[in-house]
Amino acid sequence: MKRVCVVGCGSIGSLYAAHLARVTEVWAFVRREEHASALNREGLRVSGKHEFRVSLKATNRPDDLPDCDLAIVATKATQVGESISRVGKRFDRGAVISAQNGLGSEEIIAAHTRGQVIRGTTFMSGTRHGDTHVQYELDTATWLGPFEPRSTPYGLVEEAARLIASSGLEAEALPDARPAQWSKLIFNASVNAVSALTGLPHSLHFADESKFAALGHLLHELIDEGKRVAAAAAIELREDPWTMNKIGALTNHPTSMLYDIRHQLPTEIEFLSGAIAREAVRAGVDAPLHTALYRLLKAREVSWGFADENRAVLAQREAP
């Protein structure tokens, strides 16, 4: 694999494209101009578990892309869509990994290229500075699996994982990545949405059984719940997402959901605890917990609207 792209240089993106380029040639497709600029003026730098830095190229314009032999899908769930629908020619001869949060990525990837596509989880974490600055925080591994519906050769798989493994990122291809990504999917389901609608950060609060009020109970019954729809619908989960999750505890992290609510932004609930409420429907099983948080968080996201259309409303009242 010579060439590869990171679609999308967030904090994950940035730490993908960063170090792969220190042992390959990399390209960095973002949405905006201004990014892909300074990209190609100062590079790239990676602070904290690792220091360095390194050029690479970038763009914003799918015509300047060249065809490449592994892509990195880095953007958050929601945009997924809308980058490799703009891009996904190019990976034709090639592969993509996903690298989302929860379930549905790699579905909507395959609609969009005729390359291989592989399943990928990741566990690291990062704090993006800048378009050109990310600290590297929590290194752990990305682990990798073949796509079923597109049959992707496992070899294939551990292709990619020794060049990502190879950068000096952690990576371990696995012959069913599934495990894998149900045990991150109800770890992230249970500590975005609850993040998101408390405005707490990943904290102690979340692993706290102490008292009755003790946000940890809620949690610890939306793992459970999670661990049930896994069950029913046959997958055996590689790591236990409460561990995961009082590790995560001690962080303080801010979730990328509590960013988004804070922001007015999309969240991708959908992905997360929506795809368990679906998962539960088709198992035959019941997920009363994913499923009320999955509406509670789809109903705050249409409130943004419903305030901005009950001021034009006042306003249109009060007018003389």
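Could the form predicted together with a further copy of the same chain be given as well, to go with the form predicted alone?
Below: the lone chain, stripped of partners and molecules.
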């Protein structure tokens, strides 16, 4: 794996690109031309858990991108389709890791490349301080496994995990990555949806089960419901999402979906609550709470356009 492409350089993508650029040739494929120029000119600076600066190649033009042995798709789940459709061909003879939240990105990637798809789930985190500076915060693992429908060779998964580990990040190959992915899915779907609907960052309220009205009861029920869906889908969880919630509740972290809702950006709801709701239907079990939160947040996205429609109507009425 002599040439790696990182698709999308938000905080997670920047962490992969910077670390890997220390051990192999790295191309960053990004959306904005200024972003590519800045990366070519200044390279990437990492601060926090690791401190270094590195140079790498970057482009926003698919034609500039050479064929790569490994790609890591690190965009938001909502942007996977748009990005991989532009560069999927460059990875036809390589492997492509999905590093998104939730379920469903692997299928989108597989539809746009003949390369081997690797199911990735990452728990590392960082804060992006600009196009060329990322702060490394949680140095937790990226778990990699085969994408079952395409029978990805396990040797390839191990090779990708070794490469990432050699760059200084934590990575682990697993014969089956779904238990890890589902643990994070259930945790993420529950916490993100509740955070987005209540306006609360991930805080102690999420683990509070004192009074009848306490929010922790709802989190517990969402997580239990998610576990029942996992069991019906024959997935054995790797970690307990309730424990993950209790730890996260100490951080006051504003979740990504809360950020999206505040800025009226498309959320990852289809890949989180929506994925659990659909998997429940597929497995023939009920998931009333995740399905309810899914519908509430889909409607919340609709409300932004609704307000605009109403403003347009009002503007017309007020016109002379």
